[in-house]
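The chain below stands alone and is given as structure tokens, in the form predicted alone.
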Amino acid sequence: MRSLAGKIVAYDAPSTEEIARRTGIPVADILRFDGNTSPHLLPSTRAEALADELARLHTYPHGGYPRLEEAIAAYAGVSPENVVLGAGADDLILLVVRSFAGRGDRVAIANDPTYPIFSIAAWVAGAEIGDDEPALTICCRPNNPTGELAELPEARPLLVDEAYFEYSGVTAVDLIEDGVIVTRTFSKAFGLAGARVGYALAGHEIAAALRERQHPAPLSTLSAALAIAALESPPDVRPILDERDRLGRRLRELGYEPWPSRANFLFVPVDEPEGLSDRLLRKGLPVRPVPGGIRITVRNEEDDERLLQAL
């Protein structure tokens, strides 16, 4: 194999069945805080949405994703034109990079901590990061770890990852046509982080282009089949929102300085973030440890009491 652009370190966290190893805590007592996904179960509607998709799992999906295209285009504000489809937006992000760069390209991230699949993308594409004359610049907005709501870019072409979208109100997709990439998943608010259904909005030709270099059946029928129901009827994040403002309050009255967020987490800067981090894990309450604190995933009031408890 061809060497990588640069050193890869892995960005997943041990199961909640390896951490129930480690601790001792019986795996319905641990509390995931460091995914960013939603604390809600899934509505029996849209393990309804299945039933039809199970009776045809024998076949392939011939003919594409026409009616998530179409739904996903209605949500958006796009035409389905404008929509790729991907296994969760880190398929599409590493499409979008492996799309523009390649060996002896760069490619600018902006922000300092952000996502590093955005980094392992540019590597695994061949190519390096920095920002003289990149062949595309990449920013996470809100930004994850820090929730902030920066500025765009103005480099073009621009990869927009707005996985948090839903909580912010704040979208690129009007900038499409003007050489911006955006990509969304329904991972994080629509609450369908093991589905892996992801989705780029991209003008016309790089929309077609992208599916050019997109393998034909990109996502799983039932997959597809519960995004579709969960367009149906959209999250409600306001609950979400007012209990991250709780929580950043409370961490307050500890004596923590979580930064204002745009997201379902907040960033909590702290001296020692991968200590604090073990020391919550073997309490059961995994966070993220990250550059200079730790993130940690916005829940209810119940299961985020304990985590100001353990703190």
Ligand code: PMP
Given for the second form:
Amino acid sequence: MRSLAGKIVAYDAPSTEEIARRTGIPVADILRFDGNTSPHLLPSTRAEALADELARLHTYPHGGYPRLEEAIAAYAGVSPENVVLGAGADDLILLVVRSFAGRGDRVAIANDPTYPIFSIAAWVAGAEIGDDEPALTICCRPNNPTGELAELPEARPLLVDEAYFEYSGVTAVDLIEDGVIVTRTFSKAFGLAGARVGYALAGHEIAAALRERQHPAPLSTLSAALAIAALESPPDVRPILDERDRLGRRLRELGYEPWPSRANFLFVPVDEPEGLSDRLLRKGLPVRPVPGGIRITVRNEEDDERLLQAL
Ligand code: PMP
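Go ahead and give the structure of the form predicted together with the ligand, now that the form predicted alone is out.
Zooming out: every chain and molecule, the one shown earlier first.
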């Protein structure tokens, strides 16, 4: 294999079953604060959306996924030609990076710390990370793990990762005809992380060129059906935003100083992120250790109080 130009250590987390095995805590009592996913279970009515697709599961998704592209286009205020589908936003980030950058190129990454897959995507493409005449610039908005809504870089082409768009309500989608590519996901506010559905929004030419560089059936038809059903009633993020503000106040009462966040998580500076995360993991309450702090996913009042108790 070609070697990678760098290495990201421990960007994945143990499974809930593995945490249960290590700690002796029942799976049902483990609350994940580390994935920035929705705390809600899938409504059982969604299973109906799968029934028709199950009957067609022996065939390929010939003709693509026009219904999902149309539904996303309506949701995002673009046309279906602007939509490129993938198996999660990660799939699209990898596609966009390898389409723009290769050996000898640099990819500029706007915030530090930020989402680790950007660096991995650049290295896998053979490119390096750097600000000197980049082939592509990447900006995560709101930024993971800090929750900030950083200023939009002026560089083009520009990938703006809006995995947490639903929480911030702020988008760069009006710039897609100006060399901006937006990536989004059904994994967070829409509660479909396991289904692996994401999309990129890009100008007609870039969207068409991205599709040419993609394999023909990038997501499961079952996942597409779940995403279409989810778009029929987009999530109300208000309760999460209210709980985020309450959790922030409660953390401050305990002497922590969480950063203001425009997403469904809080960045809390601490001296020993790994040590604190380990202790919380042993209580069945995994958070994400990140450089300089821990990142806490907002769940609901009852769950968040358990974490505050442990802290
Ligand atoms: N971008 C950011 C900033 C994320 O935090 C995540 C999920 N951790 C993703 C993209 C990837 O999401 P998906 O599940 O759609 O691959």
